[in-house]
Every structure is written in structure tokens, then in C-alpha cells.
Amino acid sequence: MSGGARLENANPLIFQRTGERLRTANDEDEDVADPIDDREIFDLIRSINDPEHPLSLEELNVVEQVRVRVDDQENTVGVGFTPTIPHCSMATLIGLSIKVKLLRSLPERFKIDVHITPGTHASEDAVNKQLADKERVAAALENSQLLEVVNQCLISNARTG
């Protein structure tokens, strides 16, 4: 998806997508409070397509299950992801997906944080700052060609789900 631009991570390790989510009665039930959780968090982020490799997210190991945080009663998400390199450029894009993504799937009362796991990026600090701040959000996602770009990233198509 580069553009034909060199890769940073030309050759990245590609890891086992975790089995789909099993379905109960219960969850199917509208009567059945039904609270979200880790697992639905994950399962709408996991299948995001990279910005550099037709792979997901999940493909990649820049999601995990265990990096998502959910207080239901509280109304927060807290998503930490993983660049698959330390000077990853596109670690805003990947988290402003994210964040899009959640923004669009999640019901308005929940406060999202979407953030890159502690030490894994040479720049984590500044882009944790853009990702939190509301306004920058609001106007990278003004930017037509920067929301095509995040548009494509999600994107599903059969193979990641």
C-alpha cells in the first residue's frame, strides 16, 4: 500500500490470527445485559489493514487482546498497540485508524484512549499526545486524503475478516 515507496519493515514477522469469538445464547439474547468487553474491543481492531502490508493488525502483532482495556461501567477503552519497528512512521496512522475505527463502533459514551504500548517507539510521546488530543484528531480526519488513506486501512476484506 506504500505507493511503491521503499518499506520500512520490508520483511515482518507475520503471526497466527486468534480463533473467531464463540458465540452463546446469551448473546444472542436483546433481554441479556450484555456489557463490552476485551474481546469485542479486539475483535472490531484486529482485522485493520496495515498502511504498508496487506496484512491486518492483528497479522502483524500491533494489536493483542491483552493490550485492551475495557471498563463498561466507567464508559473508557484503552487499545496499546505495537509498531513492528521502533522508528515506525506510521504509528499515527496505525493509532488514528484505531481510533476511527473505535470512534465509529462504539456507542458515544465511551471515552477512548488509544496509545503505543510503553517503549516500543522511538516517538511514543508525541504521538500519544496527537492521539489523545481531540482537536488534532478532529482535524487530521478533515484532511480528505489522510481519511482515504485511514478509510482504506479499514477496510475488511475476506482474508482478515
Second form
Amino acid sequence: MSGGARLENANPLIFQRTGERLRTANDEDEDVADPIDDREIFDLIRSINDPEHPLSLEELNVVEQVRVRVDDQENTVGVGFTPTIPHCSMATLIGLSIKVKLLRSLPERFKIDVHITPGTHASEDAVNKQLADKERVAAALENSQLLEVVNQCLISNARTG
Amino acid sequence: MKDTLALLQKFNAHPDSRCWYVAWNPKGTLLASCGGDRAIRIWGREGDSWECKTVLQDGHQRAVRKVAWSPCGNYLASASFDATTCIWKKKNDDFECLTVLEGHENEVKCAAWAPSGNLLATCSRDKSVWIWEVDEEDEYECVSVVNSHTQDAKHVVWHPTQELLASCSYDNNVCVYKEEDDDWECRATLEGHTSTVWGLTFDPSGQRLASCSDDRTVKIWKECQPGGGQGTDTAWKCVCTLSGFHGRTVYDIAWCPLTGALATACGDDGVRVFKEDETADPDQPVFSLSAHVPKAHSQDVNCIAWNPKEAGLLVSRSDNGEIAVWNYQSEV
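Cool, the form predicted on its own is there; where's the form predicted in complex with the partner chain?
Next comes the full complex, this chain leading.
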């Protein structure tokens, strides 16, 4: 991806990672059902790699827990992501990686909406429309080269576990 | 609301993959389904249950998006993400691949036969609609390529009796095509939806067209003669919009040729049937929700189809590979 070419965003701001989740007594109790909450979704996507830099989406503040909305009862998950610069050409790829990660990790009953944080990208409507079109997403994932790039973003690093 | 939509049966058609489409044969005795596993399955009724009669594999290298039966019931056309359309011919209880139509630049989204059986239309993510002619020797020739859409063409459907074609697209529009001097052209562009239009269906008489969209509405369009009506471009007007009924994208819509009931397949996992108010002005039709099954499937409903011979028999298809068969009863 980065090869020898100039990076789009050579000096991104790096943010601090949130600590691990505190476990409560209820979490350990087998009889209490664990609803899926914002933090759990965030834990799934925070360590997705950025396609350009050796950093996670959390470290680049592309994803934040506050931009995740889950409704376990209604089976909906909404994730807003913020590209680091308004003309980022990787936006669709990043959105697709988030979507694929959630599709692979969550129970089938969930409807997953991944969109760009409003006002942060020049082509947000076009990117959002593509991410919402499941036929396009399915066809894109049948493309082995694109699938390989997405899988590279989803490889978890040893330090983030 | 005394009308009911009762579940008759549910079965898993494409294990481990998404089921994209299902189509009844013209006699209403067989179902063809296709999906992400690149196969087409033919199902027949055995007593009260449905059995898989044949599996057509090795026809495509990628997912099969839609299948269509020819009006005589002897041929099947399958549209695939591998950019080809395969024509299958029925031989006893099996089907063999007759020919593979190439030409589209990328995924073929739909294939449909004209009522005469001599024409086939295909549409693709490459934004074009192709019209093919077939002769008595089963030879296919492309006669027109029309580029009226500015984005992916999602679905094509023929008028029930005339040689009139309609297509809908990711560009939010519907286009209507007619043949003029041996060439097919777009005669009307129907604008109004605010997002991708996924499905189209003509009413039994062919005078009206219903479209369903990602904007969660269904629109009914009627052809109206412009003043003077001298065989120039026809005009289609939106005469009704059904909004507030669907929670998410409406992926498919089907108008029953026998009863006039309108069924929709929605991304909120629900199946709905709408009935037309008999007393309303034909130029301002009124539709009401007649039956609704909120959790018809555990995932998105992709496809819905009425049986062409048995009134009230409806089949729906879902992302999890399930097919459900329903019986719709209406108090007239």
C-alpha cells in the first residue's frame, strides 16, 4: 500500500489508547445475559490497522467509543468513523474493513451501519452509499485482491492483543 | 384487518451462503433459487414439502445474483457477479448449459425474458442494459446496448404483454425503454426516489409500475399521454408513494398477476402485503397495508415472488439462505 510513494497524511495526530475494560461481578456471572454494548463493539474495531500507517484506527482517532451506537434489543449497530483528512482516498477501504470485522464477529441478527462522521469528508455521501449497499459490498469482497487488503487491515497485532 | 399471511413452510436452500433470489416457473410448479455458493437449485413440491430436484453447479465463477425462467418454462437465464449470463436448457429433469453470454464489464445484476420469449434483457454494475435476441436455433445475439443510467443498473423487468422494458438503478432513477427502428432507446426517466431503486414490478394490466427503494418507500407510476399524444416520448407520473411502512431498505417488490396484491421484501426482516382500495380514483390509487409479518426471517428478506398460477401463494428469500412459503388470504 505505502510502497515508496508519498503518504497521503504523513504526520497524523496520534491519540492515546483507552485502558482495558473493568470487569464487574455481573460479567463473571454465567446466569446473567450479556447484552452487547458500545464498549464491546469498540473493542472489536479499535485495533483495526490503518492501511497507510503502522497504527490502529483508535490511535489515529478514526474510531472512538462515543461514535458507536448499539441497540441490543433492536439488533442495530451504528459506527461513525472519522477519516484523518477530508480528501482521504482510503475512506471506503477503512469503512469496509470496519464493516467486515463486525460482520464476521457479531451474531447474524445485527444490522450494521458504518458511515463517515458527518462533515469530515468531501465525498461522505458517496462513500456512505457504497458501504450501505450490500450487493456492492458482497461483490467487492469476492475480489481477491481487495479481500487481501482488507484482511491485512484486520490482522491483530501482538501488542494490542 | 382480517387479511392474513400464514407461514406454510420454511427450508434452508443454500447452506452457508446467502440466498439472493428465487423465481417460480411459469406453471407455478417449480422454484429456482440461486446464491452466494455459485449454484442454482431447482425445487419441486413433494406432498407438503419442497425437495431439491437438481443442483446446477459449475456454471459460474462467482455468486449468482438472479435467475429467470423463459415464458415457455424450458429455459433458465442466470445472472452472475462473474459478468456473464448463462442460458440453461431443460433436458428431462435436468438442465444443461446451452450458452454463456459475455459482454458486460462487471457484475450482471439481473436477466429477464420478454413475454414473447424472443428477447432477453440483462443489466449490470457497468450501468448498461443489454437487449439480446434469440432465434429458433437457440442462437443469441446482442441487438442493443443502452447506457441511460449514471450508476449501477440493479434490476430489469418486462411489461406483461408488450415489448416494453423498465430498469432501475443505484442512480435513484427508473428508465423505460421501447424499440424504435431496430434499436432500443430510453423513452422516459422516472425520477423521485431519493436513494437506490432496488426492484420493479408491473401491475397485471401493465398500465402501472411499482418501484421499491433504499429510501424505504414504494412508488406507483402510471403512464400518462402527454397532450397531443403523437407517439413521441411517453410520460410516466408518480401517482402514489407508500412511506412510513418499511423500517429499512425495501429490496424487492412483486405484484400478483392474479389478485393485484402487492408484496414487499424488506431489510428489516419483514414481509408485507398491500391491497389497493377498489373505490379510489385510478389516477390517484390508494394502497393500504393488508398483512405484515415483522420477523418473517431472522435476516434481511431479499426477494419475494407470487406463484403465477395459485392465488395467494407467496415465496420469500433471506440472507441466511432460507426460503419461506406463505399463504395470503384476503377478505374481499
